[in-house]
Structure formats: C-alpha cells, structure tokens
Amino acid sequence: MKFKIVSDSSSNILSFAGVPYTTVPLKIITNDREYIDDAALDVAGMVKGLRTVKGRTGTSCPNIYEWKNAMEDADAVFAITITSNLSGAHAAALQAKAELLAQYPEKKICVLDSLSTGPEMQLVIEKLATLINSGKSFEAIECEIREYMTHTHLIFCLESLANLARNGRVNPVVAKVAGVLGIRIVGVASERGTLELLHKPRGGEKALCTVLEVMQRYGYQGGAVRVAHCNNEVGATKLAAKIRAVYPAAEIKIIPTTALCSFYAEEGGLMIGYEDI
C-alpha cells in the first residue's frame, strides 16, 4: 500500500524526505499581484513588497481540484490542513476526499483539521512520517495521530497584527497596540482553532520569557519544539537557548516561515509548535 502525506502550505514544509509528500499552495493576494506559496516564491521579497501595498490584501485557500490532484496517486492518504476556523482549506480537502472515494472506493483518506497552523502542523507531519515508516496499518496510524494531536500546541509572538486585523482574524483595536513602544503580542491557537491573544510584553527579551512561561502553563515539559520565524532567526535562536537552559534535552528545530505564515506573522514574528508529552 502506497502511503502519502499531503499538507497545505501553511505548514511551512514544502518538501519532506522519507515518505511521499506533497503540499498544496495557499495564495496571498493584493490588488495587483498574486503570490503563490510554493518553493519558487521569494518570500523575503514578498514580505518587503507587502509593506508598501496600499489597499486590500488577503489570502486564498487551495481548491478542491488541487487537493484531489495531490491525493489521487496514493492508496492511503493523510491530509492535514490549516485550522478550519480561519480558512476554507479543510472544507475543500474534505470535498476532495468525498469525490475521490466516490471514484475510487478502495482508497483510504484521512483529512485532519490541525485547528492550528505552521509549526504545530510540522510536528504532526513528522509524527505521521514516523508512524507510516513503522509499518502500522492506516487505521492504527489514524488512531495514534488523532491522539497525538491532543498533545500539540501553538504559541505565537508577533510584532505586528496588521494583516491579521485587515483580514478579520483579530480586533483592529488590539492590533493597533502591537509594535507601539516595542510591545509584542503573545497568544495561542485555542482548542477551537481560533487565535487567543494573552499577553502584551514590552521588548523582545520580555516577550521571549513570556513565550516560555506560556508554554509551561500549557503543559510543556521538555518535548519536541518547532520554531518558525519571519526574518527573525536571531529571536528564534534566543528562544531556543532559553528553552534549552531549562530543558537541556529538548529537541528543537528552527525553520523560516513560507508565504502564508509570513503574511500573518509579519516581519519579526515567531510561531512555536510544541508537545506537552
């Protein structure tokens, strides 16, 4: 049986070694340009260009055809999407699953709603790859990955909420606070898959300490951590050092955000996925 993992590009993982893997791209749209979130995109150039955009900006999720095309060449597929509470990607993936199963009833397809995005999705993808390579059955993998997802979380630390506010993801009044006098916004992905803003620390050092405090409050005990950054490798590295100072054995990986997460995290933003096990 040929297994495959499919993710939308909000996972920041555009390629993955060890198992068949495909991403379907989200898009960032301005009045005069469309940025496709794939490996060919100059993300740094996009971030720089968006700073000067006047007028509306937004995002577009992968369509049903794109999901079907990514899923149809495998016997058993695990697809994971950005939270259904912030995007139509999950609904499109479910429709693609229904159409494929109507055509190929012997296929096995599991569509997972991450209720999150970015580095938390990365943890799930990595876990799926481990389970697939262990030789477990499709049904056993689905059971184990759903259990695993109850133990993963997302925290973010942002210097700007402008794009989130423009797209109705956060309150514009709250968004105006971010960046004023060095204020950051620290929050989490809630159990419903929405953004929950928790703290407004002033200054980068205080913000990183707050992130670790929130991680511990939400159950972090030294498990795997994935830190995604938007042009802020220095901040990501400092956070990793703070985590390792308390949890020396913590397995931490740092990666840059791709287009979708860069659009919402904005310059300097950090997104942290971690296990509470």
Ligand code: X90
Given for the second form:
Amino acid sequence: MKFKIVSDSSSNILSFAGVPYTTVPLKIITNDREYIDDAALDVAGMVKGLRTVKGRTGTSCPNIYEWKNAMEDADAVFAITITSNLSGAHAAALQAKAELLAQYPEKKICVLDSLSTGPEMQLVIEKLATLINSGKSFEAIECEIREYMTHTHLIFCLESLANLARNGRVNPVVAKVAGVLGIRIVGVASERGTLELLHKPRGGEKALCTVLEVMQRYGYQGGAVRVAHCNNEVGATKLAAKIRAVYPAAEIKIIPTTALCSFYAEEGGLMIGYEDI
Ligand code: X90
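Having seen the form predicted alone, could you now give me the structure of the form predicted in complex with ligand X90?
To see the whole picture, the full complex is given below, headed by that same chain.
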C-alpha cells in the first residue's frame, strides 16, 4: 500500500525526505502579480517586494483540483490543512477526498484540520512520517495522529497584525485594541482554530520571555519545539536558547517561513509549535 502525506504550504514544509510527500500551494496576490508558495519562489524577494506594494494584497487557498492531483497517486493519504476557521483550504481538501473516493472507492483518505498552521502542522507531518515508516495500518495511524494532535499547540509573536486585519483574519475590533502597527503581540491558536491575542510585551527580549511563559502556561514541559520565523533567525535562536536554559533536553528546530506564513506573520514574526508531552 502506497502511503502519502499531503500538506498545504502553510506548514512551511515544502519537501520532506523519507516518505512520499507533497504540498499544495497557497498564493499571495497583489494588484500586479501572484506569488505561488512553492519551492521555486524567492521568499525573501517577495517579502521585500511586499514592503512597497500599493493597493490591496490578499491570499487564496488551494483548489479542489490541486488537492485531488496531489492525493491521486497514493492508496492511503493523510492530508493536513491550515485551520478551517481562517481558510477554505480544508473545505477544498474534503471535497477533493469526496470526489476521489467516488472515483476510487478503495482509496483511504484522511483529511486533518490542524485548527492551526505553520510549525504545529510541521510537528504533525513529522509524526505522520514516523508512524507511516513504522509500518502501522492506516486506521492505527489515523487514531494515533488524532490523539497526538490533542497534545500540540501554536503560539505566535508578531510585530504587525496589518495583513491579518486587512484580510479579515483577526477581529478588527481586537486588532484595533491591540494596535495594528508597531506593537508586538503574543497569542495562541485557540481551540476553534482562530487567533487569540494574549499579551502586548514591550521590547523584543520581554516578548521572548512572554512566549516561554505562555508555552508553560499551556502545558509545555520539555517536548519537541518547532520555531518558524520570517526574517528573524536571531529572535528564533534567542528563543531556542531561553527554552534550552530551562529544558536542556528539548528537541528544537528552527526553519524560515515560506510565502503564506511570511505574508501573515510579517517581518520579524515568530510562530512556535510545541508538544505538551
Ligand atoms: O485561504 C487563505 O487565503 C489563507 C488564509 C490564512 C489566514 C491566516 C494565516 C495565519 C498565519 C499568523 C500567526 C498564527 C495564526 C494562528 C492561527 C490559528 C500566521
């Protein structure tokens, strides 16, 4: 049985060794061009270009056809999407599953709603790869991954909510109260898969301490951590050092955001996925 993992590009993981894997891209759209969130894109160039762009900018999720294409060449598929409460990606993946099953009833397809994005999806993808490579059945993997997902969380530390607010992904009243520009915001992915803004720490150092405090408050006790950053490797590395100072055995990986997360987390943004086990 050929297994495959399919993720949308909001996971920031565009390739994955050791297991069949593919991503379906989200897109960033400006008045005069479209950036496709795939391995061919120069993300730094996009971020730079967006600084001076005039007019509306937005995003669009993968369509049913793209999901079907990505899922079609395997017998057993685990697809994972960005939260269904902020994007149509999940609905499109579910529709792709329904259409494929109508055509190939013997296929097995599980579509997981991360209720999150970025590095929390990364943790789930890594766990899926381990489960698939351990030779477990599709049903056993589905059961284990759903359980694992109750133990993963996402925290973010952003320097701007402008793109989120402009595109209706944070409550405009909340965004306004938080101060759309120039103030750091620490928050979490809520249980419903929406942004929950918690703190406005003053200064970068304070912000990193707040991130660790919030992680601990939400169950962190030394498990795996994935940090995705938009042009902020320094901040990500400092955060990793703070975590290791308290939990020396923590397994931490740092990766850059690709296009979708770069657009919404914006320059300086950090997204932290972690396990509470
Ligand atoms: O369908 C689309 O066009 C994509 C919409 C995506 C909207 C939100 C992306 C947020 C990315 C921000 C920090 C973490 C948020 C946690 C959310 C549960 C990054």
